[in-house]
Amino acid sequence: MPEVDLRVSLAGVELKNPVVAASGTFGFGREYGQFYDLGELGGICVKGLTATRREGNPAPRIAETPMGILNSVGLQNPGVDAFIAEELPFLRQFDTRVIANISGNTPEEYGEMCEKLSAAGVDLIEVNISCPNVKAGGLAYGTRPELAAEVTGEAKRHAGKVPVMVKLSPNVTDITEIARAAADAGADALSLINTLRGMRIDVDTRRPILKMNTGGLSGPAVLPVAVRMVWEVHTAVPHLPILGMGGVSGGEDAAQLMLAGASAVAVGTALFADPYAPLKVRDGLRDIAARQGLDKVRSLTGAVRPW
């Protein structure tokens, strides 16, 4: 089998491969630098940052599911302060991308965010317009196209020479719209889907499982709704880079993704179960370029053959 080159290109910067810890999933790295060099994967996504320290939402916040789990966390972070000076000096250690997520009640929240970050110098800026779990902001901004745009060209306006990659909602009637407005107002590339929204009742007690009621379901069950979602936004702005995530445990679920049109993957929920699981996907990807021939992983990126 030939050797594969697994390096990507995702808004012009380079992945030594295609895989990333989505955001939520994986903390600041720390806990899972315990298990191996966090310089093996392609990029890490931070926890969701905020202007000021959240302690997120009541529990209980997770609930698991047949096929994933349920959150509503509520976006428990330091703070984008206290990210910049406790969390990126430890992840400045290794090899590899640094991405910061951020969520804002207004456009201008995201825009300071943006402007800090920016000259704190991570990789890429992740513009969360899309979580579920935040009464304030996020849901608007993620399922209106013109707020969405707002939100996308303020954080244009203040991240630099730092590109914008907009995460978007999957709870929406049409996901294309919505990326067609953020690729319109500047966004350098986007990411989805974001959780779909979900709800548990515990039946002897009539109660919902989660304190807030509904959460985001997340995990293998979401898999073919990302696929789907990727492929359409994919036809709809073929111009611009995706970072697909949703459902993803192994290599085939990964290339799915990447036929679909994504330049790179998230993986998120499956690190709950297994620390290792995006190792075994990038290992998984290059197994499966190998076997069909393929000298370069990025060979997959929007080859898929609809009938």
Contents of the next structure:
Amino acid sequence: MPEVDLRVSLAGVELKNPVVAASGTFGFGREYGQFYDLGELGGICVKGLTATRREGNPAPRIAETPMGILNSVGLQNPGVDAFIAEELPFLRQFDTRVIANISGNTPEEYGEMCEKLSAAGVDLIEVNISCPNVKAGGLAYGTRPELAAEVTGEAKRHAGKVPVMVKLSPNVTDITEIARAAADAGADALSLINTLRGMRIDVDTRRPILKMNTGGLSGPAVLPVAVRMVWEVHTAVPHLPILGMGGVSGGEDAAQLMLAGASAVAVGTALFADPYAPLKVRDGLRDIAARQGLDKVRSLTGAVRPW
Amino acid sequence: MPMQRQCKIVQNSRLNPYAVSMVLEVGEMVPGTGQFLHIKCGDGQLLRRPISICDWQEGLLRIVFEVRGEGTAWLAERRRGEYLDVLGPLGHGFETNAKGRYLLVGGGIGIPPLLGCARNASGNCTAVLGFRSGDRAMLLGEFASCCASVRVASDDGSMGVRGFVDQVAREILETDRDFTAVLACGPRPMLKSVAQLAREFGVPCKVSMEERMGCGVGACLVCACDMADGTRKHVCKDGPVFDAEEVDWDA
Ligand SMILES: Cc1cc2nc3c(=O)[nH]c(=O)nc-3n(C[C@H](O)[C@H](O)[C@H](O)COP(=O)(O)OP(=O)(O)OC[C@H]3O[C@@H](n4cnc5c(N)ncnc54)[C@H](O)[C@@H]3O)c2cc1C
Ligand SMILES: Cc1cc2nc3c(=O)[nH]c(=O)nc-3n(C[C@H](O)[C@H](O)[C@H](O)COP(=O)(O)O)c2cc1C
Ligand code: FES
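Same protein, different state: after the form predicted on its own, show the form predicted in complex with the partner chain.
The next block holds the full complex; its first chain is the one shown before.
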């Protein structure tokens, strides 16, 4: 089979291949780094960071659902300063792109975190305006265009040369509205989808499995929603690169997201079944491209032929 | 170092109507007592299932589990010669000392990992094993072969003393508190009582906690356990074995 060029570009940042580890499913890389060289990945989105340390929500924080999971971790993390001091130097040892994922309670917090991360030297900042687990802030930014624009603008003003990627929530009536608002406010890229709000109840105890009652759905069950939303957003703002995610566990899933308009893909929940899932997705993508006679995998992006 | 491995099943036997004992070929995997495996239970279940390491000897690892839901039901059906997709060994286990004298307190499916502790210790251990009823009893002979004394309790009195293991443990500690540590595994209310007891008698206590898991390796942070200092640690990576004093029992 002919060599396939796996390199892709995301907001001007070159990734050696289109497969990135999804935020919150890969920690700061240390754990899965025991299984393979992190340099095999196109990039790593780190666990969502906040201005100060957070302990997150009480357990249970996970429930299994048909071909999916619900989680309610609630942004447990050591805070942006501890990340920069203790985790970033470790990640920097590997030949991969480091993407810092951030959540704030106020636009100013987003700005402050961007300034610190930009000075510390990350490759991209992923602004999470969509995490459904935090009562204050989080959800509102992702569901209202004017708030999404405000946060995007604040992040851009403080991120210096580091490109800003805004992560969109699927828990909205029209995702293109938010996508356009972020684009107009200067976002360099978009990532989607975050988790879909869901709930599971134990019929015998009549209690929700999650201590927070509801949580975010991810895994194979959400793939068709992700493909549809990436396609809609790509159609609405075709000039903005997209990091597509939601339910990817094989090359075929990744190819669907790319055809719908994604420049690169993130793999999350699939890791829990198989630590090597991102590498299998990468190899699967290469095989599909080769089978189709493509010399570069990036020519899949946006190449869907809708009816 | 944890690894992913296809492990051949070399034995699958029933210990009672509920519990299955399985021996796996784990190759170069070298587990410690109280660590666990994260096992893929067929394509129908997205998440792996955490199962404690019961015992290990030169490439052969034993697990003992009860059927609870679809995952463990699938696992119980696997036959000799089939392969399991296993991640392990995972977590921090019991740090047992070959010269140690331990009071082992186990309830139900919390009993299997204590067998490995008993075998790795001095032969001078006491085991207190609790079951819901006599028909769920397991591993009694094996504990007897490596412990100085084995005491049994059952909730319904159908075997051993009627009642809970912490009552039996109290009786033991009242006359003899010369133990290196109390090692406990079982349901949370039992662990809480045992932790209180150990504190009352001034004996160090380690407990093995359970929580629902995702990755099993410390990356996804779903398996939170509330600590006495107000932080939340993770059962799969910081545990499953914690010092009883570290845990916030009122959470
Ligand atoms: C560290 C650790 C060690 C364990 N060791 C053993 C053992 O040696 N022997 C044994 O019989 N059981 C053990 N368990 C419990 C065992 O993991 C559960 O019984 C099993 O996951 C149930 O899966 P299921 O599909 O049969 O049940 P379901 O109820 O259908 O499972 C649904 C989901 O809930 C999770 N879940 C259900 N019960 C538990 C539980 N008690 N703890 C954690 N997750 C749970 C499952 O993993 C799955 O994700 C251990 C649990 C932990 C955390
Ligand atoms: C346990 C868990 C924790 C997550 N934490 C974060 C987070 O901190 N920040 C964020 O932007 N997304 C977070 N996500 C969402 C994922 O990054 C991803 O958008 C989503 O899970 C869909 O992809 P998947 O189906 O491949 O998992 C988390 C998802 C899971 C399952
Ligand atoms: S199960 Fe993922 S951190 Fe414990």
